[in-house]
Each structure stands twice: as C-alpha cells, then as structure tokens.
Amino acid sequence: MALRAAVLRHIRLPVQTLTATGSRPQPQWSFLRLFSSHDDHLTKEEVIDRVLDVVKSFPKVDPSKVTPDVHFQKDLGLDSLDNVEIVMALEEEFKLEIPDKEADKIDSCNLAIEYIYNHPMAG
C-alpha cells in the first residue's frame, strides 16, 4: 500500500469531466493511442509472408516448393525434429511461446499461419 501511495504521488494525469451536453471532451493525450497494443495486430498477409520466409530459410527446404498450403513432412520431406525446429524458428520470429501441446499440432504452413494469426501476442 505504501508503494502505491508513493507512485501515485509522482504520477499526475489530467482528469476528464463530462461537459454540460454529456459528451466527453477530446483527450489531450490522443497520441498515446498509437502505443496501444490493441490495434497493432498483424494482418493475415503479414503473417503469411513471414511464416513462408521462415520456412524458406530452413536449410533442408527447397524454397521453390514452399506455399501457404505445404505440409512439412508430406510435401517438404522433413522429419519430426525438423518440424520442431521450424516451430521454434516461428516462435523466435513472432516473439511468442507456443505450448508443446499446440506445437505438436503445427505440421504445415497453413496451421502455423492460422495459429499465429489468431494468437493475441504475435508480433
């Protein structure tokens, strides 16, 4: 509680009040919205491009065979260890952690794209 009081003594934020018409005045700090994490979700096209780039850069993969619908083992001839390495590379690229249970299910570019696109913390 003492920490909270100490922090609040040093933070000063303008208080917005309702006008007589009941509407809120425009905030003076509207530029802060640019730094919000709520509007910066990746587009599907960005996710597709980045996933395909990661898979194409994998040493055992022929880049000409990589498409959004390619299966890692059936189409690219990768084994399960390669699959794990690709998922790890995707985690690094998008700065997220994919739980082992989910990572085991990702065996194609399409599944990787869907998982990452739907992940709220992908960046």
Second form
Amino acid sequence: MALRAAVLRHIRLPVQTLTATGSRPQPQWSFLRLFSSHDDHLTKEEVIDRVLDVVKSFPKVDPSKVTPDVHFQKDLGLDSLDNVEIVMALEEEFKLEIPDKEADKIDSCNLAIEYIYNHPMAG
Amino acid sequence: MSGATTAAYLARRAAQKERVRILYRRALKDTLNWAVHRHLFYQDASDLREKFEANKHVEDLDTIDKMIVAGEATYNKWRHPDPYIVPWAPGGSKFTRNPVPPSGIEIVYDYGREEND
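What about the form predicted in complex with the partner chain, after the form predicted on its own?
What follows is the whole complex; the chain from before opens it.
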C-alpha cells in the first residue's frame, strides 16, 4: 500500500502537453459547439487553402509563386481579364454571388481571402 | 488630344477598362449559363477571350466607346432567360424565403396557464 502510494506519487502523466500546443483556440469548450448550426463559418486556414488551390490551378499561373500575399497583376503577371476569370472561379468555389463593383476591386489574394472570410454566406 | 497622357484621358481610359471588365464578367457568366457542360463552356470561354483580346490594342477613345457599346448590345441580345443565380442572392430561389421577423414581436409560451393557478 505504501509502495503503491510512493509509485503513484512519482508517476506524472503528460496530460498538460496536449492543450499547451495551442493548436485549438478553446481546448475545453470546442467540443460543445460541434453540433451547432451557427458554427459552420469557414476557418481562416480553410479559406486560405481553398483560395490558393483555386489560384494555383489557373493555367496561366506558376504554382510555386502563389502565396497568400500575391497580387494577381503585379506579382503573377496576369491580365485584367485573367483577374475577372479568377474572381469568377472563386465565386464558383465558394458558391458566392459577388456584385460587379465589388468583384472589380478584388485584385490580390489578400483582398480575396478577406472578402470571402467576412462574407456570411461563404460555403 | 488623345495622344497625350493627360489626366482626363487616363480617367476616361480607366472608366472604359472598368466597363470592359464588367462586360467580360457578365459575358462569361452568360456563357456559363448557356453552355452548361464544362467542355463546351471552356471552348466558348476561349472564343470569348479571343474576341476581347483581338481589340486589346486599340488606343482611340471614341472607337473604344463604340466597341464597348456594341459589345453590351451583343450581351443584351444573348442574355439567358433563366440564368443560374446563387439561391440566397437577389433573383435566386431562396432569396427572402425566411425573412428575419420584425423586432419586438415575441411568442409567449405560457401553454394556456391561467392567473389563478
């Protein structure tokens, strides 16, 4: 009995390291929100990943140059009509309907990611 | 007059470029409405892009204006009668389907309870 107590005193399980990595913002409470219908907004990483995939699969674009900060016309050397095509591809990817004036202003990956992330109906 | 790059010339050119971009966007969406199958759409989209690229190097403002007006007339002529619009957008099937109820209205769930209970 005393041996068991002594052994237990010396064993420490590494439970704390799981939540200390910080990979999830709310480690205790995130499982409570999983089945709520209000939790279906896209995460920023998911938006960034999908936007970069769409831009990389554009035939006139060199995939190795695509970063989340890239400007379509200045960095990737695309045309303004190519810009329009990329915005249309993003609309199809996220099932959005972007008004013409807003779509004209989307010039870089940054703006696209911000717009899609802040859109309430982005799917 | 149109040879010198004055501010008015650049402003007109910028406005024309914006009109061209919006026209290209609408024409591309229209092409997708007409050609639902993707391989047909790619072919039609390439043709549309060729048409826009052929007039890329025109410099005269009036010619550009006339071409834009002609392009918009062609677009209006070929508009699809039943375009695909995303459901929650204006013109889509789910638009204002479940509007937000007006504020101040509340359902009181008293289940028929009376005051003398």
